[in-house]
Amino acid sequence: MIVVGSGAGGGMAAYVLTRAGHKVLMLEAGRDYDPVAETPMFNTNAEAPLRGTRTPDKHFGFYDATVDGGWDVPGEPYTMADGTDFLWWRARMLGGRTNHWGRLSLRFSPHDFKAATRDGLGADWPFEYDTLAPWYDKTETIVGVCGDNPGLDDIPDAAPGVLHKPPQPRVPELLLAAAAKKLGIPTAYMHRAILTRPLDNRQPCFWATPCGRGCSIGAAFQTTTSLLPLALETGNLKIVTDAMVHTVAVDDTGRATGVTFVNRKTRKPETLSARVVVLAASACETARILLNSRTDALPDGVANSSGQVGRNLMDSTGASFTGLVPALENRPRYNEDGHTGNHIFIPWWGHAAQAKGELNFPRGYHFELGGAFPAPGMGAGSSAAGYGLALKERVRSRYGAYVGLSLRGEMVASDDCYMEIDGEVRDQWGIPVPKFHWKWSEHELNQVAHGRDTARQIIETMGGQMHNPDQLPEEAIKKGGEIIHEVGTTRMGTDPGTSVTNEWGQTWDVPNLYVMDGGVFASNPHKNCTLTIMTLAMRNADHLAQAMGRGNV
């Protein structure tokens, strides 16, 4: 079978199928990579360009572990309607967005699964947390996931022994959890895809290096350090990179019967029969392939009788808040690195002031709470006025005594966020592009306002001051695609009508056909999606494999 995409579905999938026995080959459109010889752990930024600070190519700095891709690929344009702002992250290298990502592998909730039939938004998923909470410990226990079980609404426990040890807070974390707990916000570790325990031929993490510039060590999750090296132990997997796959091919019997791709090195097509596709090339990569599969039978494209390949588009909301606290100012300076990221977090505490309708928006978010000794970088003194020792003095001061909310929220699917194909313009491969439009709608921009307000409320608790205290929403709210978390755009469901794929991401249309990465979401919980299109994948690519093994595919 053929699995397009290496990332957390395509990686999740190939690691299960050909553990099953099954021949997989996984066509992947960026370039090979090494996490070993390529991560840069130990380089300083002052062994960069620019201090190693971000430009428009390196939006993450110079060392971010996208070494091939980002929001702006060279000879790969996108489109934009009218009024629309719109970010598309691609990572053009093996393993995807797993080599760049945050790591935050946080559960959906119970709460999640069944939103639209509490509010009457968006869409429900067929079927319950219960249905997918063996395999959420399934995947951490591959994965390697630190975190504990606080016993909140919005963090389902994880079994027994399955999640490894966090690391301790840092004291601006500590201070904002005691700012929040006296306005009855609870906390919580962040639960998060690092080690710290030996996992198969991976070390845990020694606190010592930025996750985003990858891990060679393998202490921080990413597909090339664990599921594709697993897969590749068992004979039954090859790789085959710089395949850039664009249309899925369907014989008469609505069968699908392979790919065709252009050779990315020699610039030509090729084409490949299989018994069974995997789609798993990110959502909007997939329903780009889909939509650009059309024919004189299928004028829509392939697995489109519902018409909703490419509708349902969503990313999480996103906004910024910070401060300074002057209780942390000339604090003694010691090492406080951890694993880079957050150590706790605030979850979303406000469902039962939704269920009294209380709030004037239907979904909830969660703070990424930040404060440390960071490595100073080439802003280093930006906020600080003056010239000279006083200057000087101001900046070393003030050394880790910001703080920061990071909000990301969940939004409602929109009629008004989607994705086409342009039906002029093409990528340098010769690949109709998509075109993307987009509005956030009064839910979004009110989770926003409270999230603002919230923040000022918790900063000011600690003694601080937050800055721009009153930014309107729309200023505040991140672009969408911004946040790198689109889902929705081959949703699953119980209904082909309204649907593209069924519970196991096998499409309606054409039987042997599936979807494995976040397009099958029915909606965009505040969570980081990827854990979930890792479970999901795993779900179903044991389902799969299991229906290959009767003949039923």
Ligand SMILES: Cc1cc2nc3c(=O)[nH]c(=O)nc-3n(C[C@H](O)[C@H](O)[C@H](O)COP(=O)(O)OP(=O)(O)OC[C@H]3O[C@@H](n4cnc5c(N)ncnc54)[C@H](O)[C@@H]3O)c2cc1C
Given for the second form:
Amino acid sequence: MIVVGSGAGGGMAAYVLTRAGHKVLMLEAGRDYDPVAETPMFNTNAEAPLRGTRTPDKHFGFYDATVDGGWDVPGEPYTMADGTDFLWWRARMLGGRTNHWGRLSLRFSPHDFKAATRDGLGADWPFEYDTLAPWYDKTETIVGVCGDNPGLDDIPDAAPGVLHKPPQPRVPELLLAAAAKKLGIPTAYMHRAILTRPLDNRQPCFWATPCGRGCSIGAAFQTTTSLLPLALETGNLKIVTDAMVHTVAVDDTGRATGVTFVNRKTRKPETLSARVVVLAASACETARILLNSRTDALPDGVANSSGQVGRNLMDSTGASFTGLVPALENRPRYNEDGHTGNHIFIPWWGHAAQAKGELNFPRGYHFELGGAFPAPGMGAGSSAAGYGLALKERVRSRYGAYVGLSLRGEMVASDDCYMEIDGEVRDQWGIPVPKFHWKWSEHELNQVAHGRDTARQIIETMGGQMHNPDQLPEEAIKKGGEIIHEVGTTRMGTDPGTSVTNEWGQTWDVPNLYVMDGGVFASNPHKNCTLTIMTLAMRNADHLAQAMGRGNV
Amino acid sequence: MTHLTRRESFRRAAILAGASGLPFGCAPASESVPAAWQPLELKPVTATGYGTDPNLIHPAPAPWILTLTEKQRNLAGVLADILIPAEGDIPSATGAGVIDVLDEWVSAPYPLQQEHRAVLLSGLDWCEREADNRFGSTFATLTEMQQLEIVDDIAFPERTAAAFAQPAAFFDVLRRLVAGMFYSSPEGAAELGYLGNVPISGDWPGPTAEAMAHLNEQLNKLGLEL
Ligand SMILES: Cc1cc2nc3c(=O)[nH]c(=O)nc-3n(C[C@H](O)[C@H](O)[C@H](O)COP(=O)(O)OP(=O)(O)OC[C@H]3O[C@@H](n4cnc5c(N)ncnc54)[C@H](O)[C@@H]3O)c2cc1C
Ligand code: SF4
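Same protein, the form predicted together with this ligand this time rather than the form predicted alone?
And the full complex, kicking off with our chain again.
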């Protein structure tokens, strides 16, 4: 069978299928990539051009692992409707975006699966939390996630022994937690896909080096140091890189027969046949492939009798609130790198208030807390003022004295947010490109306003001052796509009329065609999507493997 | 009070305030008419960047050609060292190699850097014209006192006279760049006291006792508890 894409979804699908004894051919658009040889673990900003700063060639800085991608991919544009400002992050490399993702890995909670029944917005999932719980345990066991079970309603417990021990909070995080506590707002250990004990051939985190560069010792999860090597070990996986899939072929009986891709090296199309096709090219690429697969017989594209392919596109809401905290000025230095991400966070604490109708927005959000002595880069200059010794004194005293609260919230699917195929523009491989439509609704704007006011209260309770406290939510909210949690474009459900796949990611229309990326999300809870992408891919690949074993596909 | 003696008294106050690490109390508006701000007409840098898949382990030197003239480098160096002077064993901005990085920065083909190039080159040009306007000399050959007289008019955006708005915006860009480049140099990082980027085995050790003592003191003052 063919798996398209080697990121979170494709990596997990290939792992499960090959270990169940099935032969898998993985097609990946990007180049081959070896994190052991290519990760600049200890390189400093001083060794990089422009001090490692962000440029249009490397949008998240020189050392970020992303190959040939970012907000733009050379030769592969996308378009937007008038009034839409959407960002689409891609990486053209084996392992996709798992090589440099933030590794924040929160389970969805029981509240998240039937939210539409509760508030009438968007769609329900075709199952409850309890159905996924054991799969979360299995996924976390293989991925390796540090965190704990705080017993809060927004953070379901993992089975005993699954989670790795999290690192304790840093000084600014402790101060943030104390301020939040005074306001009745809880904090908890962040869950991140970071090993703090050995697993398989992977070593535990050694508390240094930014994970966005990738992790050559395998502590930070990426498919290229974990699922893909494990799948290759079975002898059942073959990976073909530089293979840009553009269509799935479907025969007269409605079965998928294979895929066509452009070999990026020869620039020629090649066609392969397969018993089963699994698409995991990321939510928008998978929808693009399905829509581009239209034929005279299927003018709306493959697996699109519902008309829902490309619709229901969701990202997380995002906003960033920062402030200077005098209590943190001139504090004693120590090595604050930790696992280089946030050690604690503020989970959503408003379920009860929402149930009582006290909030003017549906669904929740969380805050990722920031504050540490960072590895100095060009940002070190931003606190400078005046000149001379007074300038130096000020920069020194403010080093490590800023805090940040990054809001990540749930948006509700809407008719205003979707993608389709642009009728005119093609990429350098001749493949028609997606065209995005986007508009935030009152729900998201009210949520961000609530987050802004809460962040301000927390920062002021610490004796600090928030930058830009009166910023309008329209200005504070990040662009659609900017949080890089795009999902929903091939949603799962119980009704073939309103969803693209069933609960197993199997498309309603084409029984041997599966989707195993974030496209299948029915809603997009505020907990960053990737752990759930992998959990669904594991559950659904397991179901597929068993069905194949029984000859049912 | 003549122009110069009034300047001189301010200059003394500035030295005192600078030595004590306090920001200056006031800055007088210049009484002479400053040189006009004249944006330079610059040819865009058309070099190619380092690309979307550079070698990250052994970064090659930036592939674009450095474009600052010797005169511009010297003037930038004088200003950079006014911003970040040497302090004990810690080198000044130029001592830490900031001008090479600044040259790489303004010569880079990327939009932000080209924007900075326009502001910085126009600003350096303004400094020369203003030095000539006030003292009939080039900026680098002015006395330190004279240099600071000009800098004082543009270094404090919150109280800059309207006539100096654009030079002050230039100085702000220069300051952020020079400070960023200095503090990301090995010498600057050491001055800040960055202690990370070293591997540690076992559990993360967490804050030191000293760091916790400081935190507890602050929590007490704020009436907060963990
Ligand atoms: C900087 C950053 C930080 C992030 N932080 C977090 C976080 O902390 N927590 C979280 O949950 N999520 C995070 N994410 C999001 C996370 O990376 C994605 O949700 C996840 O990688 C999606 O998995 P995927 O398998 O759908 O897609 P990807 O991981 O992107 O993999 C898709 C693969 O398919 C390939 N492909 C695409 N099109 C084709 C085609 N036509 N033919 C063949 N192959 C194709 C791509 O090259 C890619 O390798 C972050 C993302 C970024 C960029
Ligand atoms: S901080 Fe830890 S997990 Fe992250 S890259 Fe470094 S060693 Fe790997």
